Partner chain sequence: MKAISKKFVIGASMLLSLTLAFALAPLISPYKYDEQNLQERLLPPDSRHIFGTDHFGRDVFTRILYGGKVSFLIASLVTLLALTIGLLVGVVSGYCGRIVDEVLMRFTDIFLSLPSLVVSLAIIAAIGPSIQNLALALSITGWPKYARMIRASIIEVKNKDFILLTSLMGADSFYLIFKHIVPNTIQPAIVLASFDFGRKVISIASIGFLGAGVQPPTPEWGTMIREGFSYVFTSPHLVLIPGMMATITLIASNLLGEGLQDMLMRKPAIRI
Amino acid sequence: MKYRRYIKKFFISLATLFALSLVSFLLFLIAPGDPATLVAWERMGGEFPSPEIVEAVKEELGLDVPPHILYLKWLWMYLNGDWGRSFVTGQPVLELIADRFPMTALLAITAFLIAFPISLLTGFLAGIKKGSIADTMILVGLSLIDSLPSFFLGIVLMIVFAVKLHILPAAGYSSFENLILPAITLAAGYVAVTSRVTRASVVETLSKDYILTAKSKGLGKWLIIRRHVLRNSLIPVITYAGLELAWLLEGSVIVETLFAWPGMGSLLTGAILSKDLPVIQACMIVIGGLFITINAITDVLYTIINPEVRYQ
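For the form predicted together with the partner chain, could you give the structure of just this one chain?
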């Protein structure tokens, strides 16, 4: 039953996606104020709509059925790519998301490309030189970074590089320079976690018996590190790298809002302030769905590269 684990993981992820869709759908039901009234109110330019108009809108939006039917209808529409229209602008939600998503992906991937090599480098250095001054400095630095909330780090970077030094733009998306500050802000939290995981993993690998064997065979230090430590300590690191990648998506909500980066995070913030439920739903489903998928892929990857888990 080699594939049992994968099949189980697949169904758990499917169940989680289902739960996500249910939670997103429930938003509509628990929201005070009838969405139909809200839509009618928007359309009439702020005038209070008569009950007939509300009924008409209800029928037009297909809201006049019991909740469980509504859920199934809604799910079916979603699966068919009909994600509804924004309450505010009337634009199809799928279009809005398709518009914004690449920007979030660009930001998250850039942050990852900055953060991952740095995390590996500092983590390995600290782990190999455990107890040294370099190790202590790296550890202290990492806990400092970890204690900086992303909005604060972002504001400090903005004030230093945009307001005082004038070398980078504070907000917007017109050029490559606009990407730098938000990507660094997003990368910081990632580095803080991943390099500590790397360090811990290196330290643990170094304490294993096979390292002692390699040493007693008379292998040189760097050869041991290259041949035994590097590969073996990468296993937990990859798991964390994946999990943290999912967190980058969540972190982008704050970073994008701060730097006015037109991705899904700032779309979500805007939608929350204007109570634009279809957009909130879509953002939640896309961010949550990616989050769940990345988690599942990471888990499978971990099983593939780690024989200990595979043969359990």
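Just so it is clear, the structure is predicted and the values come from calculations on it, not from any experiment. Numbering follows the first chain given and starts at 1. Take the two forms, superpose them, and find the largest set of C-alpha atoms that agree within 1.5 Å; that set is the rigid core. First, how it differs from the form predicted on its own.
Positional change of residue 16 between the two forms stays under 2 Å at the C-alpha, relative to the superposed core. Core-superposed comparison between the two forms: the CA of residue 257 stays below a 2 Å shift.
Switching conditions: you have the form predicted together with the partner chain, so give me the form predicted on its own.
Excluded here are partners and other molecules; the one chain stands alone.
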């Protein structure tokens, strides 16, 4: 069946979203701290609330029910398009997501646009020149970048470009210039990993029999690379690149916190610290949905490049 692959992936995606919602809810239950106590503590200006006040807050927030009832209530609300309100601010969760997600998307896509072309260029060059000085230098550079934690690299970039040179702002978001340092910091790890994937794919493609046949026919090196190596090497690279874009959208928590970037990462961090269940669940569902969507797009691109896959 031609579309069996896509139907199967659709049901797997639904099961994944359900499992993600359940896991995030269980983590909420086992994490230390009581959200009602935290909310009551904030409302009282930092004073420790009495048990009566805590119970009243629990009833107000709908937390005075067994866990399985709480989960089913939350799931039913989501299926009906009601994402609830933040326990802490009382603001509708959809408004919070709508405010923060575009900022995270802007940061992640900018980092992707910086990193992906560099990854392809360095990966293809290293693969084609395997064993050469250029290959060695690229691999050493990638290892160096990969060994730097994002928070350390971000601090170094802030010290150099913001504190010493006064070229770029250190943090916040008031202009396009504020985007440059966090985007570079987020892109660095992507370049290091994706370049290696590209290099490995090129090296493997160059060892295939059809490449040896093309060489035996007298085809030039760059003609072989353009006709055979580029297209066939891109298949695993595109698959990995799609997943990495999803990771960029999800994995910007440290970078957003470091550069005071008002995105989903900082929103999720604050929600976890205050055990703000509606916000935590919304962030997890959005992130999971992004993974599934990007994976589906990647799968379509994969079948375009390699049509034989759609019938498997």
